[in-house]
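Form predicted alone, single chain, as structure tokens, below.
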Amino acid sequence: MRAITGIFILFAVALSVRAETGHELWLRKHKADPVKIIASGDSATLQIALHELQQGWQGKAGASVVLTVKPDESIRGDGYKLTTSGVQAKTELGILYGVYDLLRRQQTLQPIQEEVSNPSYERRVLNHWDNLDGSVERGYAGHSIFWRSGTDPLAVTEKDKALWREYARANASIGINGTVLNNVNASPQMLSSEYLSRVKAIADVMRPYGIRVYLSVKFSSPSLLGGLKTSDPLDSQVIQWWKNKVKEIYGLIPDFGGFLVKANSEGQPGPQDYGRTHAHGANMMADVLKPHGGIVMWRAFVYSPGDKDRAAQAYAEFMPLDGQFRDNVIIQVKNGPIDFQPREPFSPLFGGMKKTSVMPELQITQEYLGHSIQLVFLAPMWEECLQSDTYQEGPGSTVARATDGRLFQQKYTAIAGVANIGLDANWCGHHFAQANWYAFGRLAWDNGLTGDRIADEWIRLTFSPNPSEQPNALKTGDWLETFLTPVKDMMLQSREAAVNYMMPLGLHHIFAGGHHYGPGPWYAPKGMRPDWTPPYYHQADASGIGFDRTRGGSNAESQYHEPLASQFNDPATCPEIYLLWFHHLPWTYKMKSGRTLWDELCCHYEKGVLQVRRFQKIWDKVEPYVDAQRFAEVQSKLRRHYRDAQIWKDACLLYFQQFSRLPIPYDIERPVNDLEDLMKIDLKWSHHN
């Protein structure tokens, strides 16, 4: 009987080995070979980095590794030098970045060599759009892993700081050195005394992985929480509440990295509600910040119902105040001027503000692009972004250049990266989407990465065989060829299908209400603001389709330095990926294909769903590289995704059909549901499903 049970032990720790949940994300264990490790100091942030080499260790069994606190000026702020010995960085933190890279070339196989590595941006940030009572706004994943409702909300247990110890622990190993732990739709509660003792205890976990907390405050709070008559940024009682409120946030957390601000967007209070300019505002937080050396991301998604283009007005309203804003405020700028689409064109702010402080806001969670139910690999949209050229100081003034420091003196530089992060025991309610989150840590400390290289060391992180077990795996080129490259191939499509099954050649926006997951081309109710609506954006109607944004149309192309204005202003020069975005065309319109344009859109939605088909096979075809548990969970996830796919082009044809009045080419398939069905279909996301 003692045999037995001996047995079935052995045999549950086999299964155990073998299924996986995706808690781990890309830092998954194998077993480590012994190390010598030479250090000077005993922080906690270097035992970090000597427990982490202890317990990673893929090289040489027995080899010494030195960690080297000490100057150099090829290193800048927390980078390192990668030596033939170990690591050398300026700061601790500088070591322990410098340890997770030796690891993660360990595991990936890259080579070791001599090599200095600096961070493109000095702030790294993720923004949670997470709310006190514990639901995250556009989160997909469970609830917030930093706040929740019920009867003892701000207790503090071993648990949450075990989870949070792990969460430092990821963003710390791709290089994320700042979180902001609520919702830019901020509660003024989030500045009592009670919540922001909470938010100690979540800074003091942090601190030791070179995490700095960041607080969304409402800027009304003077009024709502401090029980002023006013939140006048120009009024001395108002200043001096937030002086006070700044030292107590101060002396709870030394390191307190600043503020987040959404003001006068969507309804949220602002400096604008007392006659004052977003500059009046953001100087105020700043110069009580500065002392204390915090800063203000002030955020630039600003909007008003009207005759106005949405997609000009954030311009319109930040650039004629170009050099007003303190040294420590930074306009933080969502990548496209509309609100993170499949794909816009990078905002004009990037090209525009010279004199102020410019960060891009990037999406992580996948408000417009499929939630947690589709596969979307992000990074090669950020990459689209970032290596855009605005022609700012003329050809290669990229957006990443423009925002890193490198054309413009900047004291800050920043990046923020909107979180998709929950309780879900993957933490991102997809596995796929795990590897947003890594893209982004990735290409915040690089921007000049490339999707496939992330995707390369993401896919080798998260889903290459155990050595324990399968030893030659890596070294036969087997997992290579059969695993990585196929399911690399599907993540780097993986985007640029979305973009074709749901609004292909600039099409923008047209997202059923509120949720923003199916399709909704129709969707405008009687009394809505039409910039809430998609008939606003695809103008379809009997003579074409699309948003006249050309000097002949709200004129949103001017705020692009040349040659860009002109290119994007003559449809025979637009790049045909912003084609809609900018030009309303007849039906007819030639395409550089010679298809005209309602038969180009039937093919971008025909070849979106065939590539979404092909994912699945894909996937099928790897299921022996795979754990059960993780295979079969995005097997399920990619079975909605084509059924949702197919969704998307049925209704966006048949909708657009009854303007176009022309026939859907022969060679694509024929659309499988009614457009009368497809209108009463709620197609919104659920969790879990």
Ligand code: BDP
Given for the second form:
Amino acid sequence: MRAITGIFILFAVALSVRAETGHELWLRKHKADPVKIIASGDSATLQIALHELQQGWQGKAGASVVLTVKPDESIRGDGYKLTTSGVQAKTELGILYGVYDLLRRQQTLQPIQEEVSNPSYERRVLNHWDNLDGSVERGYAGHSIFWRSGTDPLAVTEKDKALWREYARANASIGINGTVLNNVNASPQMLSSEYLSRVKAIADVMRPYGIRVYLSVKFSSPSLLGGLKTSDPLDSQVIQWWKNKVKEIYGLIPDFGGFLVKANSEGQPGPQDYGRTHAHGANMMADVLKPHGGIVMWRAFVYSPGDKDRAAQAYAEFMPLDGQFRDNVIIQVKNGPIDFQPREPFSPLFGGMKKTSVMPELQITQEYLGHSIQLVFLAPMWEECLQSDTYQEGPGSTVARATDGRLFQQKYTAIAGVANIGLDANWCGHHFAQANWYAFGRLAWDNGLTGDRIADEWIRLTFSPNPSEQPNALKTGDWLETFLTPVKDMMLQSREAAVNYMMPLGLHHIFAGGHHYGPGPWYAPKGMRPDWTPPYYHQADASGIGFDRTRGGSNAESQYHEPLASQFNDPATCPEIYLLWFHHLPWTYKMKSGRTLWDELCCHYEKGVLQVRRFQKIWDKVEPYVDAQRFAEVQSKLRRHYRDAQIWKDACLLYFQQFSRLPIPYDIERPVNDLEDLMKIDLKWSHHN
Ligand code: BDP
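The form predicted in complex with beta-D-glucopyranuronic acid (BDP) is what I need now, so please give it after the form predicted alone.
All chains and molecules follow, beginning with the one already shown.
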């Protein structure tokens, strides 16, 4: 009898959870109570704010909300103030942001009190690596929402516009106010008049939501698209070509944001092809954009093969140019000195460049963190970077403060995130990857937020039971204890888990070539650039493992301000999370735990796999609280996640063991795959991804 009742209850709970595809993101529809709105003005942006309140009001039924646009000393930019009667802001966009905050607080049961909220960065921008044929570089969620191939690829349909509107709304709801529509490896066609007409259509949809569009441009566009003999930034015809092009763009899109440029990087053309510097190139574009109010986001992701340590190259190339850039140029710097690895120390350009605006570039798409297969919540990684102390202006000179205008004068402040969005029904490929989009927006708005707080909010918004179906779920504590707490715990551990089973203790870039998903510490095809092969990074040999970036090695540590440089330089004081980033150490090196380096590595790989194993249990246990579709999809992804974590562990331990010649400690689970087989599945990995 008891069993039957149990089944019945489960069934009843399951019935009350409606099927969801995940398309609604963190903006799921809930039954709203009536609300009276008092607002002056009826601009498109205010209309959206009104509509959102009517659709989503969860406060007192029949309450009045006053939306007031008026200056206030405490409000900056598109910031806002929540008051007891409603929302006050300097701009209508500020009102919209305030309304989203109000609704979010209602839905997550956070207190609503008088409070000012100002954005940390003025420009909060997604970077889409979308190609004009609809493919997405490092995209794992289907094709581009902006571009497609096939017949009549440039036709703008109602369906396109509806999707772009949903996208704009989702972004506005978390404070994102800009989007770069195409890949940094840009096609010159992007600037052709045909494509610009589609950009205009996109911009028209985005505008009421406060989202400006930007474009990635190819530096050699004047030659490739304009037919000029050169694209030399100091050539008058080239400058005139850019002037005309920019005028054409602003004629179509008066609030166009500006350009994003990847130049002299990974084979892309740039000013150095004409004997000019990055400053010459960036400033030429900045001068052309300035009269229209546009900016240039110029990327510092540069490195070339040769003797110089890749990790030290961007700093070496850009530091001498500090102070030479126009005030509407922002140097876009990846969080770490190499390339969006599972863990890197922060780039020394943060805080290093003091006379130039610098903006962090984060990668939301999980190129190096499990694509859309693995559940990896990235906010803790970004928090780690933003809160890192650069010491450039004394203790407390965090990356956050060095980039948001608090430490240095910057005319513009900005932050970028490489988007993980595609045509998949749930936008991001993995339901939990939506949390990374969400987290980027929230951190761009407030770079002091913690991963914990963001995960908490996101889970409540994305998975909370519908109040009309289970009115007290959020209040009774049961849902909080049995769903929110374990799921949040899983999210907060997930990035460290990935570091553990992929690249613990400062290891980096040991992926199989090309797809960057599976392990490939052995990957070094004959004739390939050494800096594109993992042995360049791990340096494993009989004497030990790790990249020597100390004073006796590449000396990259010297790019950090004291006391960091000395701290990193000495293995005894170097944080162990960065140990093999800065040091090549013997396999028997004694770690703080008392274990040898080899044993410690084994423990980390083991731990990572066990963590994912635990995530599976956590998820299975919350089944009664999740709609069937999202539950099953996440469950299936976690199975693959676990299998692949196991492969990472086996591949790395068996491969490195060839050099260490030491046994895997006997309290550690034995590998279950053979190295020989793992080294052959490379193709299969790429096929899968
Ligand atoms: C690397 C990606 C490559 C990008 C490059 C970039 O593998 O696809 O084009 O970064 O940021 O991580 O330019």
